[in-house]
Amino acid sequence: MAAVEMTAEQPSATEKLRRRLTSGRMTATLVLLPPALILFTLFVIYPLAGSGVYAFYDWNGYNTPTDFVGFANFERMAGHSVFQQSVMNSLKVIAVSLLVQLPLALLLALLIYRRTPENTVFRLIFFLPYILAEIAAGLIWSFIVDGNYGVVADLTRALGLEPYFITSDRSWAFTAVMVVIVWKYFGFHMMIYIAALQGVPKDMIEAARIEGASRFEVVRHVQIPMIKPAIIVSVFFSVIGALQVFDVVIPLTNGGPANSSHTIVTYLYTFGLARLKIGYGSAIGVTLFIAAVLVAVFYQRLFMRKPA
C-alpha cells in the first residue's frame, strides 16, 4: 500500500511538451534553426528550383523567360562534343585522384603520422598547397609551365630545345590540369589519414609486431582496417570534388586548346554563363546536380552504411 501512495503520476502529454519546450535543448532548436532554414531556402532551393524552370528555356537572364524549348537544351548538351569530352575530363580527374592522388597521400601519412618535430614540418610543407586558393594555384602554374620563362622554359634551354608550351598542347594541357590537382589537394586527404592513424591503438601494432609481422604487414592487416572509415570519406570528397573542379582550370588552360581541356564545371561556365545562355547553363547545372546527388546517395548507401 504505501509503494503504491509513493508512486508519482505520470506526467500528461500537455505537461511533457512543456517541459521540453523550456529545456535548453528546444529553445535552441527554435531560435537557431529557422534563421538556417531561411538561409538554405533563399540560397540552396530558391536557386535549384529556378535552374530547374530555367532548363526547358532559350533564356539570356534578362526580364521574364518566355521562350520554353522542352527538353532542346538537355538534347543539345548531350549532342555536344565539347560537352562529351568534359565528361571524360572530369572521368579522368576521378580516375587520378583514385588512383594516384589518394594513394600518394596514404603513403605520406604513414611515414610522418608519427609525431615528431620533423614530420610537423613536413606535413606543413605537404599541407601548404591546399591552403592556397585555386585561382592562385592555377596562376602559379601557368607561369611554372609557361614557354617563355619558369621552369619548363629553363630546362629547355639547358636542353639546348625550341619553347614548349605545354597548355597549348591538345595531348598535353589537361594532364598538366591533372597534375596541378593532384598537387593541390592531396594534403587534405593526407592529414585525414594521419588524424586517423593517429587514433590507431598502438597496442594493436606492437602485438603485431611481437608477434612478427613487418612493416608491410602491419600496414596491410593492421593500420589500413583500422582506418577504413577515414578513406571511405576520403574518396567521397575526392569524386564530388572532381566533379566540381572549375577554379584550377580557368586560370591554367582556360578550358583550352580548341576546349580539350574543360570539365563539366568550365564548359557549364564558359558555353552558358558566359555567352549568357543561362537556360542552356541551367540545364548543365541540373545535370550535374543529379549526377553529384546520385554518386552521394549510392556511395553513401554502399559504403557508408552502419552495420546492422
Contents of the next structure:
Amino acid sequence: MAAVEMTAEQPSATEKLRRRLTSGRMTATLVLLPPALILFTLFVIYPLAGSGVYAFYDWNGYNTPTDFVGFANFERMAGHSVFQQSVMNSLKVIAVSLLVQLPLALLLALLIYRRTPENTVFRLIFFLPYILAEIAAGLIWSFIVDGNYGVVADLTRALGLEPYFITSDRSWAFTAVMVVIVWKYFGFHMMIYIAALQGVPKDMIEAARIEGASRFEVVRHVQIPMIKPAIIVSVFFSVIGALQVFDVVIPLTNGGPANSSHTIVTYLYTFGLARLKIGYGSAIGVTLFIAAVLVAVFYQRLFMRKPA
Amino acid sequence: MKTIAGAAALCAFAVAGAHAETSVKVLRPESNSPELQQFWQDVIAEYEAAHPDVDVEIEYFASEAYKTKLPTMLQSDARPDLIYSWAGLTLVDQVKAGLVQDISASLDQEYLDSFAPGALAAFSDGEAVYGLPMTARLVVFFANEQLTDKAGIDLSAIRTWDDFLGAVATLKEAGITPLVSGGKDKWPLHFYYSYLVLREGGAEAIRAAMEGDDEGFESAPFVAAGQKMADLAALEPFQPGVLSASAEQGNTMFGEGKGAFLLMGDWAYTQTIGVDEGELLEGSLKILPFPAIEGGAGDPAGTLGGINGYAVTTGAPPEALDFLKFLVNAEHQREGARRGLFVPVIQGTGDAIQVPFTQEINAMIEASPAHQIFLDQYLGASVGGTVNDISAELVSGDVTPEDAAARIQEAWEFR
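With the form predicted on its own already on screen, would you show the form predicted in complex with the partner chain?
In what comes next, the whole complex appears, and the chain from above leads the way.
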C-alpha cells in the first residue's frame, strides 16, 4: 500500500536534486560545512591520527619518526608499574567523584536551591573553588598541607604533634590530591543540581506534601527522579573529568613521592613529553582516548538515550 | 601620555627595524637572577652598537617548558638561532636530527685552544663543534659552620664518606637537621647518587656503562652507589618532608639556617639563596667537596656539575655565530666572572672572579681531573629522568640498590 502511495508522490531523482539545490539547503551546506569540517579535521582528526601513528614508533620528537616498533610502546606501558598505579589512581578519582563528590553536591544543592539571599551567599562560597584556576588551587593546597609552614603545620603544632607531610607520605599523598579534587569540583556539580531543582514544579512538591510525604520522601520520590537528567549529565562530566585530572596534581605532588600519585595524564606528561619519548607518550594518549571514547559511547547508550 | 610613549616606542622600533637587516634569535630558559639578565642586555647592547645591521632578540622560557618545547621550536619556522644547551645526549640527539650545525670551520684554532679542554669537549664530537660553552657549574656541599660547630664537628676533617656519615649522625644526636634538599623536584637528590657513582667508579664507569661494557648501568659502581645512598637514607638525615619540598624550598631552608648541609649547584649562592657576598649565614657558609670513598676507583678531586653554553641551529645566519663568539670572548667571560655571575670556561679568565665563594668554586673546577656533567642532562631526558626517580626512591626506601641500577639500565636500553 505504501509503495503505491510512494510512486504517486515520489519525485524523480533529478527532481529531488533540483529541489534541494534551489531550496538553499544544499547551498547552505556547501558554504557552511567546509570551514567547520576543515577546522575539525585540522585540529581534531589530524592530531589524533598523528598520535595514532606515532604510538607505533620509538621517537624522541626530532625529525620524522623512523624507528617502527609495533606494539612495543603499548606493551611497555602495560607492564610499567607506575602506569598501573596511575590507572588505579584515575579509577580512585572516579570512585571518589561518584561516591563522595556527587552526593555531597546533591546534599548541598538540596539545602540551598531555594532563591533566598542567604542561599545566594552560600552558593557563591561553594562555587568559589571551581572558579579558581586548577594550577592555583594545587599551589594553594600545597601550601596548606605543607608540614613546615601550612595550616597543617599550625594544627600539628597546636596539638603538640610531630610535623606531618602528607604529600611526602606514599600511602596518603594521593588522598590529598583527591581531597583537592572533591573540594575543587563539587561546586560545579552543585550548580547543575541547583538549576535542575529550581526547575522542579512547586505544585508537585506541594501535592506530595499534602499527601503526607515526609521531607526525605519528597527528595527521594519527587525531586531526585525529576532531576535525573541533570544527575546523568553530571555523572558523565565527573567520569570524563576524572580521566583528565592533571593540573591539580603537578603543583601539589608532581606525581610523587616515588611516582605514587600520578594520574593517567600526569603520567603521560612526565614519561612521554618531559622525557621526550613522544612515541611512548602517544601510545598512552591513544589508550586514554580510546578509554574516554568507550566510556562516552557506552554511557550515552545506557543512560543518555532519549526516552522512546 | 602612555599612548604617546607607546607610539614613540613603536616608531623607534620601526626605525630600528628598517635598519636592522638580520635578526639573531636567542632562546634560553628563564633565569631568576636579575644580574644575569642585565649581563645579557649589556652584551647585546654592546654588540648591536658595533653592528647596527644586526638585531639580537632574546626570549626566555620557564626551565621545564624550555626542555619540552625545544624539539617543536627547532622544527618550526620560529626556530631560534642560538639555543641554550646543557650539552650531553640531548645535544647529541639534536645533532643527529640535523638541527644543530657544525661550526668548527668558522672558528680559528687559537680561539678553540683558549677554552678549558673539558668545556669545549662537551660541545664537540671529534673535530666537529656544535656550540660554545659559556659557563661551568659545580655541585658542592654548602655547609653552615655555625651549626656544625654547635655539634662539635670539624668541617676540615670530613674527607671520606664515612667521615660524612659520622658527621650526619653527630648532627642528629645534637638535634640539628643534617641535610636539607628538595626531593619533590628529584634532581637535587640525584646529585648524591651521581657523586657516589663518580667516587665509586669515576667518570669512566659512566662512559663504560653507556658503551654497554660489563653490565652497563648494573655494574658494580652503580649498585654500590645506590647502597651508599640507601645507607645514608637509613640515618634519616634530611629535613622532615624532604620528598614534598621543592628545590627552592630546600635552598631557602638552608639559607635560613635550618639544616647543616646542602648539596647543590653553585648557582644557588647568587640565585636562590639570594645573598650579598659573604653575607649568607653571617659568614658561616663554607663549602666542601663531595667526600671521597675509601677504596673507590674515582678520583676524589673529580667534580660533578654542568658545562652550559649555546648551540647554533641549522640555517642560522652567520651573524648568529658571530654574536655567539662575541658573547663568549675572553672579555665577556672576564666580565661575567667579575660580576660573580658564573665560572668562566675560557682559560685564564677565572682570575677576574672577585667573590670568594666563586673563587673557591673556580679553584675546584680547575683542579678537577674530570668534570662530569649532571647525569640527568648527560644521559638525555629519559634516562636522566629515571636517574632522578631512583635517587628519590632510594631516599624514600622504595627501591633497592640493585633494582635502582636495573631501572637505569632498562631506561637506557629503551632510550
